[in-house]
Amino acid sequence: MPDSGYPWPIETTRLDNGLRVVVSEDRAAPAVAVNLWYDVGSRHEPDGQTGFAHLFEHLMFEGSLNVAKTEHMKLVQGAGGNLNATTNPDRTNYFETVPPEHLELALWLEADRMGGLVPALTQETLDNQREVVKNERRQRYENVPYGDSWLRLLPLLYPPGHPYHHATIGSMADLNAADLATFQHFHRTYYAPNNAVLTVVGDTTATEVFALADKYFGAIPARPEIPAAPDGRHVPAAGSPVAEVVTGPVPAPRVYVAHRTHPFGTPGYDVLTVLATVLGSGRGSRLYQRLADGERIAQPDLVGAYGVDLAHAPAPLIATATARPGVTGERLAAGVAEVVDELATVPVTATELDRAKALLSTGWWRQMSTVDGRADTLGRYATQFGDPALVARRLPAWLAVTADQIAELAAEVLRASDRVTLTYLPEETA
């Protein structure tokens, strides 16, 4: 299979302290993207410490040994750059895109908070950011219709003790119980050079980046033993369908139908990616054609399906639809289940397959069209699979998927006996 999904050069090195450095030169525009992946996410959190990885992401912007509180953002934005960070179950990453003359500034800032955050971390900072995260939970999950669907689906898909059992945002009780010493220990444990990948893409050279990385990160000591996350690769089959019905202030019934599949990055998940596109991407998808346009039981702009790209356990496929007026949640759930079941029995047509691959190709090249999109993707492959060059295989893998493989996968992982169904009902119709 030709490696045609990433035509730019990739050069790598590893510093003496274990930091992996990935560089992809591209002189097309005067911009450079820096992306630092830490191999720590909510899957690493023990009971009683849910939400800590995400809260720590916030703390990383609150000052470090040589950078005052709020100065990190001011320095990057003052240099004409932009920046952000994200946390998910698998990792935490920090990123900025700057003009190439400010690459050194970006690397110094990231090194300072990798090696010098703990001395600047105060109880006041922790208390302030804890409240920010608690408000984020209220605004994004608790006080919007259907907002807690992800919080509910994860415990239905993964049993207690599984690393994906809880959501990244964490629980209010655990956030309230967080103390300063725990977060100081968290930084010392996971924010080490040998637990990170630094990726730089854009208007620079590998020689320049390697030298700057050694200059600013090279003196940060490695941590000899970094605790691994719990093993989540094996999830017992439920043996019977699992369902939950939620009654609340929602405008219409909504259904989520979910199945555990294969980990992101595996051949099975490549097939799943194409399957999900056939099932639920856009007006040509099976869910849209059947439920929105055909039977007219789902709202056209609120029907779809997607895989959640989790790399360390069977990742979920989620199909969802929201009912038109007068349609019950029970009827909607039956309709979604019927379309999902037919993936194993009604062959995917050549037209459906070509359309799905065209959509995936467009999405892939849209992500690859920016230096920050490439930096994030290379960081992911280096962190999760040990080799950034594997990124070139993803698009060819999707394009090689066949209709027979989709049917085989559907029969394997989309069984009704191992299905999770989450249904929301408006209070007045419950």
Given for the second form:
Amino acid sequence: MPDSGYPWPIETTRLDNGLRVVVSEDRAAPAVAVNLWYDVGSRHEPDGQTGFAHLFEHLMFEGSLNVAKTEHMKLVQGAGGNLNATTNPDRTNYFETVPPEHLELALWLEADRMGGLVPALTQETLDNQREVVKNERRQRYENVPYGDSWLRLLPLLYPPGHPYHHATIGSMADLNAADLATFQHFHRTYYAPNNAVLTVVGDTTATEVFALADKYFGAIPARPEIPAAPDGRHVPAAGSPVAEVVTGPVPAPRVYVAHRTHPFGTPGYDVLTVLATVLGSGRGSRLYQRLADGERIAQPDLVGAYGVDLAHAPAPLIATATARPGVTGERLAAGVAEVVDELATVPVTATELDRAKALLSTGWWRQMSTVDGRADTLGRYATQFGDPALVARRLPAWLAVTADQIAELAAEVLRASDRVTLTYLPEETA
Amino acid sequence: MSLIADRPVPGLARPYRFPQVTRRAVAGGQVVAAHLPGQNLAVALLLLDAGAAREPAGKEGLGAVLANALEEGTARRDATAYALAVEGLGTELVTGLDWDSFQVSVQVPVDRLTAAVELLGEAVRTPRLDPDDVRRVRDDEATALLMDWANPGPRADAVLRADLFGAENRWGRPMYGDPDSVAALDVEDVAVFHSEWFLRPGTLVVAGDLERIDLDALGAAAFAGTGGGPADRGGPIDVPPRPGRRIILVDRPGSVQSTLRLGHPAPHRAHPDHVPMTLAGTVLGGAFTSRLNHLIREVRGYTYGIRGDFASSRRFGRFAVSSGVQTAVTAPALVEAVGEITRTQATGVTADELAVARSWRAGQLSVELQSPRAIAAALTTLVVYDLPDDYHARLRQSLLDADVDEVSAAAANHLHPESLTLVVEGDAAAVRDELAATGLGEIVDARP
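Form predicted on its own done; form predicted in complex with its partner chain now:
Okay, now the whole complex, with that chain kicking things off.
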């Protein structure tokens, strides 16, 4: 068993304005990853402003005080780099990987949009990116079969007012209503150095990065009070199962079984991670063996289970299966529920446990095999747990999970009375 | 507050380096390996000359069915025992198929690589291929394709490919087949395809810390029980561009977006214009900052994204653009996309655009080639296209050396805006009249 999941150096500092800086040097490849985690996500959005954190992420690429519109992408790609950003319920991250001689450019660009976005924000930019985001919603969620499953699961899992009740993409109505002043305010409120973590991994040194961080970010003022998102840690148990059936243009019945578990980063979620792998990762998993191979009621390449790594409330476990031709949604749902139920009653064998841990180990090292994967992970641990060095503990924690712990967790959080079941049925069989 | 206004100048560039490549003949096959010192993870990938182009016309999907059937048990153990053995090492068999090759690979912590390659060899060389299992796998694959074809995209792709290359040719049909072609496959076909193409040794590509890897042992495991030499691979196929542009409508009633696929034939992989063509494609549609994405997404807001590129295999190639646009703006989006292709063909690229395109492409050879998986893919390129060990360094140099005249000439010679096939998959009733009014070309309806 390895005693560390992170055998690279980690050095940290904090600028006077509160910006935390994390550096992990690695000279193996001529590349350097720059990553910013802002501690703001869709969990901070009030009613009527769903989708704003994500739409805001788009605006961050449209120019700032010293960077003309469209120049951001052009400068990073013109430096040979990759770049992107993502928003989820917990946070927003921005990242680029560049050849090391362009590290300073990347830091300059990030500092300029952290400290100088508002003066460059125009109505035209907002209108354009609003349309882009609405097209993203159509492409990812509306125009594909089962595309809205995540949008439907969240309100079934989390009650109104809970920070995870609504999906990050937001509603069309809220997006249409978004006005410029709200976004100017959003930036002033959350895009402050003391609400962010800057992580740099790769072909550089901590000394160099600390000096550059101070040079480019040092003048950006801290914001004294950053409003917290609503507290979502305690979700009242539903007390009885929740089920929704959707009839629509889908090619086969599909079932999602979901439970609230523990927040990412807790010991309970470590157990959940191993449990999900036993349940639904690979051909040796219980769902595959029982439903795809054994009873043959599920399509083999569409069966699985996973935890969604959210840190600010009990995170979801989702198990899913899609029916083979001739199998009803009802039978499939019963099959998935039975396999989930058995996690509490049929002990996980040593073979199942070893298999899950071996798969998780490979997955961990795959995430660590690139500088960008490492940078994002360090940024997460610094933002969510206050210390990037805690990253080293995750893999050993998974490897220490026992069969008894899995059975106990299943009995605690996978009860049928706390279950959410979402079933899709094709129109013609309705 | 004082942000620094001046954009920093680049530091000193590090010399480019691609990992050291080792080639070795082992047990009748070839091993091609890259040394990644200190990497905990390693990848081994068996490359067989059994790409989709080896499937007879009318038997599309054989390779994909065989790929899944490999894991339904071997001469030594049944499917469950095999899955537990492979996943107990922390890996899964990953199969891949393109026009030129069939690939099967494992990715594991380096100390488990030999055991993983032994299991890989066991599945590829001695699969059980029980007829009942193969029949079930075939039916599952047909169902999986039906699921996939319920999404926007696959039907449009198939219509475009057929129009470019002719549905009577294997390469004019979908790479993975379609739901009907797979459902019609005989169990016998699968066994024959295996014995014809999966028992030749092929090449084992390895990326990892070679100080901790025994290449001879890996080769012995991958090539055990193989025989037969390389087969003739055929020369480039001449595909003439179609005379005149046309629109093909694929009906998807009620669709909130129109899925666009625009394309025409283009040169094969070994064509001398490969690099300037790649750069012309990058300026036009290959990067976020490209002409198409700038106009259609960033200026007009019609789409979440639009991409275009030249792609090629050993025997043929194509230029294609793909996007999804809101139904109401289908016609203007199509007109503007064709307009950008026409403008690029007629007037070439600018120095500024080319500067971004070539540094981006060159830089990708540094920032993208980090993981064992990415290095293994780069080695695969060397093997499939018969390229030298220093290919990536040379490619980088020729990207950086390409000038405006050369790239503009490639755009002029290899873009054919007047011969584009314009496939629109969307709500036909909602878009037909506006498409007709554009005058872009005659409208034909795809067979349902």
